[in-house]
Each structure stands twice: as C-alpha cells, then as structure tokens.
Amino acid sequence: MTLEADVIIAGGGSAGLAAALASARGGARTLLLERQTKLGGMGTNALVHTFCGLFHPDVSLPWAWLNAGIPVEIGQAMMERTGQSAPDLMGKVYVLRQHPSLYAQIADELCAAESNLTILTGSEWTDLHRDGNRWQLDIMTRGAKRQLKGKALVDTTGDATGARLLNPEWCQQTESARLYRPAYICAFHGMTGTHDDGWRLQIGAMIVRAIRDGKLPPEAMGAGFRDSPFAGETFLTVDLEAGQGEWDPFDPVKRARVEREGREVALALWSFLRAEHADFKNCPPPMLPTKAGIRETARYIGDYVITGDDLGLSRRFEDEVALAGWPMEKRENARGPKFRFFDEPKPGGIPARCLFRQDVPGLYFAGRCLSADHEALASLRVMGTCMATGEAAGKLAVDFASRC
C-alpha cells in the first residue's frame, strides 16, 4: 500500500507537530509519521513537564514570548488549561509548567482541525530513497509494510534517521562519554504539603543520607522533584549515568537497561519516601513514562552548523528562521546541569541553513537533530525551541513542494 503526499513529516514530537501544522496550514497534503501512539514526543511519552525555550531570555524584564506562531499557540493553550497566568521564574530563566496529558490533547485537537493532515502512529521508518522527484519512505506498522511518497521530507525524529539511512557522512554523533545523560521521569499523586526550594533541599538531604546508609541505590543521587500545575501531583526526575562512556542510545540492549534502571530507582524512591516523609504517605505507586527521556543521539550536518559560541554571543543571521533563548544546559553526567548562559540576555538567531543541505533538495531537519554542535544542542533541544525550528522547516518544505 502506498500513500502519497506533498510533505512527509517523520517524527511527531514538538518539532514534528509544529512542522506538520505549518505544512498543512500552508496548503500542502501532509503525512505525519510517529512511532509512538500519541504525539508530543518527550513532552508526552517521557513526561517532560516544562516547556523551556518559549520566552525571551532577559528575566529583568516582564516575561515575553520569544518565537511567534505555533510556539505561542501551544503555550497559550497550555496556560489556559492549567490555569496559569504567567510562566515561573526559575533563577535566570522563565519556564512554563505543562501537563503531558493536556499536551497530547492539545496536539490531537490542533491536528484534527487540519483537513490536509493525515497522522500515522505506531509506525517505524525502515528505509528511505529517492524515486524520481519523490522521496519514498518504507515503514512498518504492526507487521504491515507500507510506502509513503512525498515531494518534500522533514526529519524531526531526533535521531537524524534520514541521514543514517541515506548517507551516514551527513550526520554527527558526540562521543559516548560526553553524550547528554538520559532522564527518567514519573508522576507522584496524592502528595500533601508545600513544596518550595527549602522542601526540595530537605528531600535532597534525605536521599543523600539514605544512599550513604544503603537504603537507596547510588543512582537516586540525581533525583529532583517539581510540582505539576495541579494540586497533589509532583514529578520526579532522575538523571542516569547510563553506563557513562559505554552509553549508546542506538543500542537496544543499553536502552532497555536504562529503562529498567529508571524504573528501579523511581520505585525505590517511592517506597523509601512513602515510609519516611509525611508528604508521600498516601502516594500510590508512581505513574511511569512510556520511555526514558533521551536528550541526545545524532544530528545532521547542514549547510551551517550552529555553535555554542554563536549562541553565547547572541549572533544573528540574515537567513534566521527562529530564535534561541534557552541557556546551554549541559548534562554530561548525572550530577546536575552545567549552564552556559548567553553573554548578554539577548536571543541568538537560528539560520535556515541549519535545517537543510543544498546538495539534498527537498530534505529538511529540525528539532533535536538539526545542524548544531554538541554545546549548541544543549540550548536548541528544548521543546519551545523545537516547536520554532519545526514550524520553520515545515514552511520551507511547503515552499519546496509548491515548486515541484
């Protein structure tokens, strides 16, 4: 069975969702391919519960949206449904608390409103080649093979899947020891009490003592808590070393080990805190994610590779299609982030050249697999920025398809 479209979007995370909406609204017949059963990527399947990168980086001023268009549309919808009138100021950054279930609902509603958009979930991308003036993707859906054909293709898989299938020389990977560590996130319900910074420090000290006394595994050291927008719900995030220098996010055995480790740590923390802290006394077992949160795998090498120094200097470009405002949040181990803030509280530009290669017409890439170095990725990988680059890539794809 073959399905044809003007634009194919591979990957239904924040970047893919925005790319698909931009493409369909631009009048292109659009197919959106997603391996999971719901859209939203890390924001729904991994339970990442904050939208970062939506706001201007100057926190000395009242908060302001950074990128117009779909990032604002989704951000405003989330604020309305969670009852928030403003983002939270966390140190030197603004963040918007989001709820994974509501994000999935918003994504469903936005996509359902677009008659030009068809969504294929539970589908894996298995091959890619050029068939005349069309891209052909081979996919597998529950054992059934299908082909997709389109004039333009946008890769938002986060893994640079298109480059790895077509020509591995078009993509780059950071060495294992420096890859940003994965996160395991789960939701605790039935919480009581007030959970301010003092509370988080108290919980952190309890966890450190419990690890020292052998009551918790050492992996629990990377645990942190942050409240949901809704009372009684708190999210636990645990950064995992994942074997450090042996970590390979493309190795299914190592991915399975990370998932198992995350579950073990989360449930050990639940059991310990439920017994030792009154705020957790009535918590049932936590809600576990569909998958761990992977922060880095592989990226394209586009016509321009944006660097950490570009962002640190808030460099602007004539062909910029989006702005970056989130600091470089480097998580090369499980002991917490190391931030590199921009030299001045001004956004940096993201040039269109980071979203394509001129020698591969009709192929675009956005989100976590856009063309950036390891340091710049620490800023550009967050959901708000992924929405902005995804929207830009979708518009570029529509323009290309209209000329074919």
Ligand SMILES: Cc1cc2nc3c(=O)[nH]c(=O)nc-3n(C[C@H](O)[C@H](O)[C@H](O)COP(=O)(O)OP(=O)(O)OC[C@H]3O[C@@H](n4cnc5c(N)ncnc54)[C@H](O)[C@@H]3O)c2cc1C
Contents of the next structure:
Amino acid sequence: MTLEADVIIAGGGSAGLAAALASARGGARTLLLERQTKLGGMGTNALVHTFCGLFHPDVSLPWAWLNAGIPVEIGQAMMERTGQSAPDLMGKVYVLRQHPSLYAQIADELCAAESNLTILTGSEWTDLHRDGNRWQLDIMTRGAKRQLKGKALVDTTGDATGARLLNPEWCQQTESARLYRPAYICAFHGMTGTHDDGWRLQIGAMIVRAIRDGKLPPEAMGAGFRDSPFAGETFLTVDLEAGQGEWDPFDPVKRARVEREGREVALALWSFLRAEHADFKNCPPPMLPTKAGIRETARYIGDYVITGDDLGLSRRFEDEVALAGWPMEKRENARGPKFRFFDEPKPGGIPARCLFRQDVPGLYFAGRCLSADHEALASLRVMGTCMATGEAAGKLAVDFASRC
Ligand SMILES: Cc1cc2nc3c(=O)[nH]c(=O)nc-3n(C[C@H](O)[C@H](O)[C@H](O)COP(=O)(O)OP(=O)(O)OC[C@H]3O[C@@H](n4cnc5c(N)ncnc54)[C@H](O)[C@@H]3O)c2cc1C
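Would you mind generating the form predicted in complex with the named molecule now that we have the form predicted on its own?
Entire complex below, previous chain first.
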C-alpha cells in the first residue's frame, strides 16, 4: 500500500512537529512519520523537561521570545498548562520548565487542528529511494511494509537517517570519545520539601559519600535533580559515560547497555534516597522514560556548515531563517556541561543553507541533524531552536512542493 503526500516529515520530535505544522498550514498535504507512539521526541519519550533556546540571550533585559511562530505557540501553550507566567532565570539563561505529558497533549491538539496533516505513529522509516521526481520511503508498521511518496522530504529524525540510507557522504559524525554523552531521565513523585541549590548540593554530597562507601554505583556521580512545574514531582537526570570512546549510538547492543545502566542507577538512587532522606520517603518507584536521552548521533552536511565560532561571534546571514540564543552546552563526559557563551549576549543567525543541499533538490533537514559542526550543535540541538529550524524547513519544503 502506498500513501502519497506533497511533503513527508520523517521524525516527530520538536523539529518534526514544527515542520509538519508549518507544512500543513502552508497548504501542503503532509504526512508526519514517527516510530514511537507519542510525538515530541526527546521532550516526551526521554522525559527532557525544560525548553531551552526559546528566549533572547540577553538576561540583563526582561525575557523575550527569540523566534516568532511555532516556538512561541508551543511555549505559550506550555506556560498556560503549567501555570508559569515567565521562564526561570538560571544563571545566565532563561529556561522554560516543560512537562513531557503536556507536551504530548499539546502536540496532539496542534496536529489534530490541521486537516492537511496525517500522522503515522508506531512506524519506522527503513529505506529511501528516488522514484522519478518523488521521494519514496519504505516504512514498517508492526511488521507490515508500506511506501510513502512525496514531492519534498524533511528529515527530522535527529540521526540524518536519509543520508545514512541513501548517501553517507551527505552526513558527518563526531568521533565516539567526543560525542555528547547520553543520559537517563526519570520522574520521582511524592516528593516533599523545597529544592533549591543548597538542597541539590546536600544531595550531591550524600551521593558522593554513598559511592565512596559502596552503597551506590560509580555511575550515580552523574546524577542531578530538577523540579517539575508540579508540586511533588522531581526529575532525576543521570549523565552516562556510556563507554566513552566505545560509545556508538547506532549500535543496538550499546544502546541496550545504556538503557539498562540508566535504569539500574535510577532505581539504586531511588532505594538509597528513600531510605536516607526525608524528602524521598514517600516516593513510589520512579516513572521511567520510553528511552534514554541521546544527545548526539549523525547530522547532515548542507550547503553551509554552521560553526561554534559563527555562534560565538553572533554572526548574522542574509539567508538566515531562525535565530540561536542558547550557549554551546558541551557534554563530552558525564561530569556536567562545559559552556561556551556567545561573546556578546546577542543571537546568532542560522542560514537556510544549513537545512538543504542544492545538489539534492527537495530534501530538507532540521533539528538535531541540521548542518552544523560539533560545537555549534551544542547550542542548536536544544528544543526551542529545533522548533525554529523545523518550522523553517517545513516552509522550504512547501515552497519546493508547490513548484513541482
Ligand atoms: C539527556 C538530554 C537532556 C537534554 N536537555 C535539554 C534541555 O534541558 N532543554 C532542551 O531544550 N533540550 C535538551 N536536550 C536536547 C533536545 O532534547 C534534543 O536535542 C531535541 O529534542 C532534538 O529534537 P529533534 O526534533 O531534532 O529530535 P528528537 O527529539 O530526537 O526527535 C526525533 C524523532 O524522530 C523519530 N525517529 C528517529 N528515527 C526514526 C525512524 N527511522 N523512523 C521513524 N521515526 C524516527 C524519533 O523517534 C524521535 O521522536 C536534551 C537532550 C538529552 C538527550
């Protein structure tokens, strides 16, 4: 069975959701393909719980949205549903706490309002071909093979899947030892007390002592807590070394190890803290994510590869389609981030040329797999920026499809 559309969006995370909405609203018959059952990508399935990159980087000014359009629409919907009237100021950045369940709900509602948009969840993109002037994608849904055909294709899988299927020369990958590390996030419920920086330091010191005394595994060193917008709920993030130089996010055996290790550490922390700290005493076992959070895999080489220096200098481009404002948050080990802030608190431009290759007409890419170097990715991969590049790629794809 073949499904036809003007525009196919592959991958329903922050970038794919925005691309699909932009495409459908632009009048194109749009198919959005997603392997999981929820839209939202890492923001729902991996329980990533803050929207970064939504705001202007100058925190000496009152907070302001950075990119108009779908990022604001999603950000505002999240603020309304979580009861937040403003983002949090965390050091030198504004951040919006988001709730993964509400993100899935917002995504569903926004998509349901678009009559041009068809959602295909639980479906894996497995192959890519060119059929005349159409893209043909093979997909698998519970063992059944199907084809999708479209005039334009937007790859928002985060993994540069299209390039890896059709021509690996279109994509780049950082060496294992420097790949941004994966992390495992889960949600603790029934928490009591207030959880400020002093509390986080106290918990950190307890964890260090427990590792030294053999009561917790060494991997618990990468643990950090951040409160949800809802009372009694706290998210635990455990950054994992994942074998450092051995880490390969495309190796299923290594992926399985990361999932197992994440669960083991999260549940060891739950048992330990429940016994040792009053704030955790009433916590049932934590809610686990659908999958571990993967920060970096492969990305495209487009007509322009945006660099860390471009962002550091807040460079602007004639063909820019979105703005970046989040600092380069490099996580090459599990010992916390190393930040490179922009030299001045001014946004940098993201050129349209980072979202396509002129020698491959009708193929666009956005989100975590856009064309950037390793350092620039540390800024551009955050969800607010992924929404903005996704929206831009969706618009480019509609324009292309309308000319076919
Ligand atoms: C541990 C961790 C913490 C983070 N913290 C933050 C934070 O605090 N704030 C922030 O803004 N960002 C944060 N990020 C970054 C951010 O979550 C991601 O970079 C962002 O979600 C990328 O969006 P995306 O749409 O490009 O990709 P994703 O969110 O990864 O979505 C890609 C989608 O494509 C689907 N897909 C992939 N391959 C296929 C296929 N073959 N067939 C069908 N579907 C497919 C996937 O299932 C997924 O839903 C964090 C990331 C991690 C891992």
